[in-house]
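A single chain comes next, written as C-alpha cells; it is the form predicted on its own.
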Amino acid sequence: MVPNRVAHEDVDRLEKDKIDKRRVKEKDSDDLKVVESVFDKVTVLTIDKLIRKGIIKNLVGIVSSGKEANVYLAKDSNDVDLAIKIFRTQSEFRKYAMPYIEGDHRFRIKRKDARSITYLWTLKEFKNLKLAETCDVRVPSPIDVRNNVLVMEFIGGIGGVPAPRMKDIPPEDPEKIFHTIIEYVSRLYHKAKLVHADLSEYNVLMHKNMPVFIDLAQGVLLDHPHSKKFLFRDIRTIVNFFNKLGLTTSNPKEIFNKITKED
C-alpha cells in the first residue's frame, strides 16, 4: 500500500531530519490513508507525487463530495488553502461524459474505458478554467492537473470555510448578480469561445458578494455540435432561478439571441 512505502521511506530518513520534518511526513502518510480509503491505487499515488513535487503540502479535510468526485482542502508549502479535486473512475460517469467531450478538438479519444474518460475530463475541466480566466470570468484558478487530481485556487474564508453556493445562500442583490452572470455568460461565448454547458445555482459560488463559476469540465467550445443548445439550457436555468427569486428578468430567448447575434 503507498501510505507504508511512505511511512517507511520516512523511518529512513529519521536519524538524519529533525523532528518537525518527521512530523510533516506522518502527516502526509495520514492524508494518504484518508485519500486510499475512498479511492483507488493509482489515485493514491498520483497524490504522493503531487506532496513529493512540492505543489500540496497535505490535505486537511473534505470539502464537498458527489457523484462525479470529491474536493478537498489541502494546504501548499507557504500554507495557503488549495482545493483538489478528485475525480471517480467509475463506468457509469463514461456514458454521461462523452457527450461533452465528442466533437471538441482539443482532446482525442483514444480509449473509451473508464480510466481513460475521466482524465480527459479532469484535464478538460482544467483548460476549461484556463480559458475563463483569460476573459475575466471568477472561476476558481487552476494550478495543476495530473491524471483525476486538479488541484485550484480554494474558495472561501479563513480557517478552509468553502463559499457557499449560490443556491444554499441567495444573493442580496439579486439583480445584479443576475445581470453579472449574463455578462460572464457572454465572456465566455465571446471571448474564450466557450459555453459552461451545467450552469446553474448549484454550480456557482456566492464569494464577497460576487458570483464565482465551478464545475466547468462540462464546458464545450462554440465549434461543439451542440454548443448553442447547452448555451440556451444554461441561460433558461438561470433565469428560471431568479424568477424565484421574485426577480423580472428578460425572457430567456431575448438573452439567448441577444448575446449570439453579437458574435
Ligand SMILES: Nc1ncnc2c1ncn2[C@@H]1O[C@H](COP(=O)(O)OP(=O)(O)OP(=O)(O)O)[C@@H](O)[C@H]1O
Second form
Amino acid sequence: MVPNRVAHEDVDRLEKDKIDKRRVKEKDSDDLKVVESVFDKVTVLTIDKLIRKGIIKNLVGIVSSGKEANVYLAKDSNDVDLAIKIFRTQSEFRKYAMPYIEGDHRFRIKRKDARSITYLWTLKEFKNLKLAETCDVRVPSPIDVRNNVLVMEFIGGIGGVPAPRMKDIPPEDPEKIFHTIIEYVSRLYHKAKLVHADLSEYNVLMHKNMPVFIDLAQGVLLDHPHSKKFLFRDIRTIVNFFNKLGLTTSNPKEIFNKITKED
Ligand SMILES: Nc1ncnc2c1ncn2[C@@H]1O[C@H](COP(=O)(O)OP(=O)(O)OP(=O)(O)O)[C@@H](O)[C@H]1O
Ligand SMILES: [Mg+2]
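Now that the form predicted on its own has been shown, please provide the structure of the form predicted in complex with the named molecule.
Every component of the complex follows; first up is the chain already shown.
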C-alpha cells in the first residue's frame, strides 16, 4: 500500500467510526463540550510525512479526546504501540499558552498566530519529555515531533489498553507513590532545571504500580519568572490528592522549601 494512502485511510476510518467526528460531543468531567476535530489538512499531511519517514505505520484508534489535544494509539513498523498526541490549532489556546512560552529562552517567538504557537507548544512538550527522561523521571519516551504532532512511547498494556490516570485508580501504596512523585519533582528541579507546572492526579499515569508523568507541554525552566509559583502549585495539588486518600504528608510549604533549598 502506498504509505501516503495509509494516513488518509486511517484518518478516514477514524472519522467514519465516529471516533473523532468533525464535531464530537465529549463528556469532560462535569459538562458536555463540543470539540473540533484535530484532522485539518496540515495535520493529515504531517501524519503522512511521519508515515513516509517510517516513524509510524498506522493509526489504530483514539485514546483520549480533549480541549487541547487528542491522543491516538498507533503502531510503528515493528507493530510496537505508540502514542500520538495531536494538538488543536485554535486561537483561544494562544492566550493560555503564551505565559508558559514567553520567558522560556529555548524558544524564539517569531510569529504569534495560532498555528505557530501550537507548533512551539508541541515542540516544548517534546523537549520537556527529553529533559525529564535524561534525569530518570519516568515519562513516555519522546520519539519524534513535527508541527502539531508528537510521537511518544505508549504507556499501557498489551492490546493498546492505556494505563489509567492516578485519579482513576488511586495507588495501592500511597506512601510509596507519593514519595516517588516528590522525588521526580525534585529530580526535574535539580537535574533538568524544569518544573512540570501542570502536575496533578490527571497527569500522572499508573503503570506497573509506578507513576509516569505525562502532559509536559506547560513545563518551564527554572529561569522562567513564575517557575517557583508553578512548583509550589504542583506540590500543593499532589499533597491535596494524597491527603484525600488519607495519607499524612508534610505540608506543601515544607516540601517546597526542602526541594528548593537542597544543593
Ligand atoms: N504516552 C501515552 N500513553 C498512553 N496514554 C496516554 C499517553 N499520553 C497521553 N495519554 C492519554 O491521553 C490523555 C490526555 O493526554 P494529556 O494529558 O497529555 O493531554 P491534555 O493536554 O491533558 O489534553 P486535554 O487537556 O486536551 O485533555 C491522558 O489522560 C492519557 O489517558
Ligand atoms: Mg492532561
